[in-house]
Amino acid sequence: MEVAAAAAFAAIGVLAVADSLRGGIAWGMDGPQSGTFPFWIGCLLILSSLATLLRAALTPSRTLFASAAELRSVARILLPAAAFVAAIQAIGLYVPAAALIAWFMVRLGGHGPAVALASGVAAAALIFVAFERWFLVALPKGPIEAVFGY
C-alpha cells in the first residue's frame, strides 16, 4: 500500500511540475511567475514519494495496511467530508460548512446539538463575512444565500 500511495503522490507531483512550467517558474519583472510555488510543491511531492518508495523497498512490511477499527476511524472523517464536497455543488458552501462543523462537534467532540448547531452557523457566518465582504472573494452559494440577495 505504501508503494501504491507513493506512486500516486509522485504522479501528482509530476503533474504539478509539468503544469507549473506552463505558467513559468522564473523570476519575472514583478516577482516570481505563477508556476513557481506549484513547481516547488510538485518537487517536494516527488522527493517525498521517492523517499517513501525507498523506505518501503528497504524495509518490507508484513503487516496489514489498516485494521477494521482504523478504517472505521478514517470513514468517520472521510464520509462526512465527501458528503460536504458533494453538497457544495448542490446548495453552496455555507450551509454544508455549518452542517459539517455541527456534525463533527456532536459525533466526535461530544457536544450537544444546540451548541454544535450554533457553532456551525457562527463559523459559516464568519467565513461568509471574511470572504464575501472583506476579501471580496465569491464562494459557491445556494438558494439560501439567494434569499438574502447574494
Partner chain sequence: MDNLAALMAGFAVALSPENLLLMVAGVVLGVIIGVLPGLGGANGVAILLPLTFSMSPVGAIIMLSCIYWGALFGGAITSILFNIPGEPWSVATTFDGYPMAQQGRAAEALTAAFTSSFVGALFAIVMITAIAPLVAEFALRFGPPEFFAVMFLAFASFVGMGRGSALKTVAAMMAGFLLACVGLDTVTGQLRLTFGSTELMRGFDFLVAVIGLFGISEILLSIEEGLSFRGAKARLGLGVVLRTWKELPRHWLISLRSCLIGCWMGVTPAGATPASFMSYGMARRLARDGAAFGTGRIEGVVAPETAAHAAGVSALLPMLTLGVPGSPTAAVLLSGLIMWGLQPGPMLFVEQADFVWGLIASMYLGNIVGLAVVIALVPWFAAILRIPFAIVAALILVACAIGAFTVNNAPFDVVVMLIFGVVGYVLKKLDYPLAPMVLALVLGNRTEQAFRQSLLLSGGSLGVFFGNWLVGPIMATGLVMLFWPLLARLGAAIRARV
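Rigid core here is just the name for the largest C-alpha set that superposes within 1.5 Å across the two forms. Everything quoted here is computed from the prediction, not taken from an experiment. Numbering follows the first chain given and starts at 1. Compared with the form predicted in complex with its partner chain:
Comparing the forms between the two forms on their rigid core, the Cα displacement of L53 reaches 2 Å or more. With the core held fixed, the Cα of L21 is displaced between the two forms by 2 Å or more.
If you fit the rigid core between the two forms, you'll see the Cα of I127 move by less than 2 angstroms.
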Contents of the next structure:
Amino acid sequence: MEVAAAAAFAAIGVLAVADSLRGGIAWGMDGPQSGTFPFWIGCLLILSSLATLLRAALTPSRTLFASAAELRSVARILLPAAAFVAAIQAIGLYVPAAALIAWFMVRLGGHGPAVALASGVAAAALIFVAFERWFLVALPKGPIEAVFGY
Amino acid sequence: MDNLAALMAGFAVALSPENLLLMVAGVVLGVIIGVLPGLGGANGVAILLPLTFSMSPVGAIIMLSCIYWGALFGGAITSILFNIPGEPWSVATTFDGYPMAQQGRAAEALTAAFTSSFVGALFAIVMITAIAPLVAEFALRFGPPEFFAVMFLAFASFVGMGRGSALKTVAAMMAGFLLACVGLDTVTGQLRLTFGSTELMRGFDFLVAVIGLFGISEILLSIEEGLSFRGAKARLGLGVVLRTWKELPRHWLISLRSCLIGCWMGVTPAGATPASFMSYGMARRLARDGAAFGTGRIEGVVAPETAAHAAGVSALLPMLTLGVPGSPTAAVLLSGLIMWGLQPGPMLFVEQADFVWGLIASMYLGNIVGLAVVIALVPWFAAILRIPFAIVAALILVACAIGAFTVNNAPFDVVVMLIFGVVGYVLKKLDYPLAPMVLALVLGNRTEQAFRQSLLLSGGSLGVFFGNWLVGPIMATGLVMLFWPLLARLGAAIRARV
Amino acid sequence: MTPGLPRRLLVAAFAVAAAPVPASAWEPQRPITIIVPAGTGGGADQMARAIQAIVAKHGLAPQPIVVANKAGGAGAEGFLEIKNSRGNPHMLVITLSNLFTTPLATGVPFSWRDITPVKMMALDEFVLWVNAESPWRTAADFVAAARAGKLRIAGTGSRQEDQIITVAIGKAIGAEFTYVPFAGGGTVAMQLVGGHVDATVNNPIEAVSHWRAGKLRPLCVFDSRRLPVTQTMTATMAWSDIPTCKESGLDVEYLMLRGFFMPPGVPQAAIAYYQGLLERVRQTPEWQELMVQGAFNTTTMEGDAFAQWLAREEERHRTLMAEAGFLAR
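What does the same protein look like in the form predicted in complex with its partner chain, given that the last one was the form predicted on its own?
Next comes the full complex, and the chain you just saw is listed first.
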C-alpha cells in the first residue's frame, strides 16, 4: 500500500510535468508562463515520492495496512455512500438521502425498517423545506420531485 | 473624541428592542448557516441579502452583520465535533479541536473556540474604532510583493508542523499545490491540468476537497475502529464553560499575538485563512512543548480561532474605507451596501457617518449577543455526539454531499468529495500529513499569483521581494521561520561548544 | 379539452387582473435561476442580485429568483450549463464580455449563437484612471509617457476586457504596456491608489469612491460620447466632464455587455415574458439609481437588433484578440 501510494503520487507528478510542458515553462509575454509553477512542483513531487517509494521497497513493513475485518466494516459505509453519490447524479439528492439514512439505521443501527424509512423520509423532507423553501438553494432533483412540480 | 460621540449615538440606534431582536435572529440564522457545510459565510449572506431588502438600511445591516458573526462562530462547531471545517479558516481549528472532542472535551473546545472568536473580534473592533484611517493607509502599501511575502510567512511558519516523514510532508504539500493549479490560470487565462475535461475546468474547490479529506475519511476511520465516535462521553452542562473560562486567561500571550496577526492579515487584506494557519504555526513554534500540539491542546484552538476572527472583523475595514472586500463574505456584504445606495470607499466615513458608526456599534453588540447565544447552546452542540453512530454517519454523509454540491452547484463535485474521502483515509493510514496538503490547496493559487504579479511588476527581478522596508523584514522573518529548526540546532551546538 | 381547463382559465384570468401582462402570457411555474458566470461580488453578480432584490421588493414575478454563481473556467462552466439546458424556461444567464472572450481564449466549444439572446440591459463603460499624484493631467500626457517608457497597467483577469483594452491602447499609440492581472475590480483600483501600478481601465463603479476621495484621476472614457450623468461627483467634476478618449487623441472604444440570455429551444412566449419582466425592472427607481451610481450606458436592445449587435461585437473581439495573440492555441 505504501508503495502504491508513493507510486500514485509520482504518477500525478509526471502528469503535471507533461501538461506543464504544453503550457510552456519559460518567461513569456505575461511573465512566467503558466506551466512554470506546476512544472517545478511536479518535479519536487516526483523526487519526494520516488524517495519514499525506494525506502518502502527496501524496508518491507510488517504492519498490515488494514485487516480483512476492518476493510469489511469500511466497505459497509463506503459502498452505500458510493451508491448514494452515484444515485445523486441520476435521480437527484432527496430520494437517495432518505434511502441512505434508512439503510444505515437498519444495517448499522439495528432499527426496524418502518422506523428507519419514516426517519429517512422525514429527514429528506426537512432538508427539502430548509434548502428549497427557506434558503432558496436548489439541490439536485429528479423525476420524483418533478411529479410534485419541482 | 468625535468618534466616541458618534459611536455612542450609534449605540443608541442599535439598542432599540427591535434591533436587538434582529441581532438574536441574525446570530441564530448565522450559526445554522455556519453549521451546514457549503452554505457558510458568503453563500449564506448572499441568500439572505434579498430578505433584508424590505427592512430599513440600519436594521438590515445589523441583521446581516449578525448573520456574519453567527456564521463565523458556527464554522468552528463542525470542525470540532466532526472534523469538518465549514470554512477555510476553520481548518486549523480541527488540528486540536477534534482531538479534544475525541477525548470527551468537546464542550471545553467549543467554549474555548467561541470565547477566542469573541476576544479576537472585539480586539479588531476596538482597533477599527480607534485607528481606522491610519490602518487604511497601511493597507494601501500592500502590493503583490508584500502579499507574496505574507503568504510565504504563512507557509514558512507552518512547514515542519507534521510529525513523521519529511518526505511525505513535502509530497503532500506539492500534491496540494498541484490540485490548486487545476483549472484556469488567472494570470495567463490558459487552462492547466484539465486534460480537456469540462468538469475539471472549475478546479478543485477547497471545501469539496476538505469535506472529503477530513470529514468523510474520519467516518471511514471511525467505523474501522468500531461503530462509534469516540466523543460520546462528552460531559455536558454550563459548568464546563465556567471552568474553561477560568483557564483561558492563562493563554493571554497567545491571544494577544493571535489578535495582532489576525488584524494585520485582515486589513492587508490577506484574509482569515493565512491568519489562522500562521497563528497556529507561531503558537506551536514558540511553545515550550510544541510537539504536543495536535493532540488536543487548548492553545491549539485558541490561537487559530482568535486570529481568524480578528481577521474576519478587520476584513470589514478595507471594505468600508477602500471598497475592497477582505473576504468573500465581505464581498457579498459590499453588494448589499451598494443596493442600499451606500457607496463604500473613502467617502463613506465622511458622507454616511451615522451609518458607519451604527454599523460599528452593532458590531460590538452583535458580538456580545452572539457569544451569549452560542455559549448557551454549547451543551446542545456537545450532545449531538450522543446520537447513535448509524444516524450521525448517515446525516453527516448527506450534509457533506449537500455541502459539496452547493459550492459550485455541481453534482460531479459530490463524486470528487467521495474520492477525496477515500484518498484521505488511505493517506491518514499511511501517515501522510493532510494539513500541509490543505494549506497548499487553499493558499497555493493566491501565492503563485502574487509571485507572478510581483515578477511582472519588477520585470523579472527577484530583488522586488527585498525592495523596501515593508516587504524585506516580512521575507526575512519568513526565512528565519523556515530554517528555525536548523538555527535552533546551530544555536545549541554553539552553546555546547562554549 | 381536459376537465381541469376551466379552473386554469380562471386562474389565468386572475393573473391578468393582477398584473398588466398580455392575456396569452406564459408565466414561470418554478423558481427562476439566474446564472452568473463570474464570482460573487463582481459587476455581473451585483447586477443579478440587484435584479433579484428589485423583483422581490416590487413583486414583479410570481416565483422567486435564485442567483447561482458558476465562475469555473472564466465563466465557461456557467455558459456550458445554459447551453446544455435546452428548453428550460426557468433559467437565465447574465453576461459580461467573457461571453466572447472565454470561448476565444480557452477554446471551450461555446458561442452566443448556441443560446437565446433575451435583452441587453445596459453597457458598462471603461475609464482610463491614473493616481491623483501622477503628473499626467490629460490623456495626451499619459500617451507621451507611455511612448517614453513601459508603463504598468493593472486589470481584472487575463485575456478579458481589461487586457484587450490595454493592448488596443498600445496598438493605437504604438507603445507597449506591462499588463498585471488581478482577481477583481476593487483590488485593481486599490493597486492604483497604492501606487503599485501606473494606470487602470476600471469601470466607473469600481473606482468612483477613490475618485471622490481625491485619490484617482480619470483621464478619458472609452466611449464614442461622453457619459450622460451631469450630477457633480467631486468638488469640481461630474461624470460628463470626463472627455472621451477619441477627442483626447486616443482612438480606442470599448463597452461591455450586461445582458440576459436563455438556453436554446425555449418557447417564444417565455422569452417575451422575461423581456417584459426585465423592462419593468428597468423602470424601477432602484434600477435607475444603480445606473446613475455606476454611470452605465443605458442602451437596451432586444430581438434582431440585439442579435446584430452581438454578431458585430463577436467579430470585433475575434479581431482584437487575434491581433493581441490571445486566441487559444
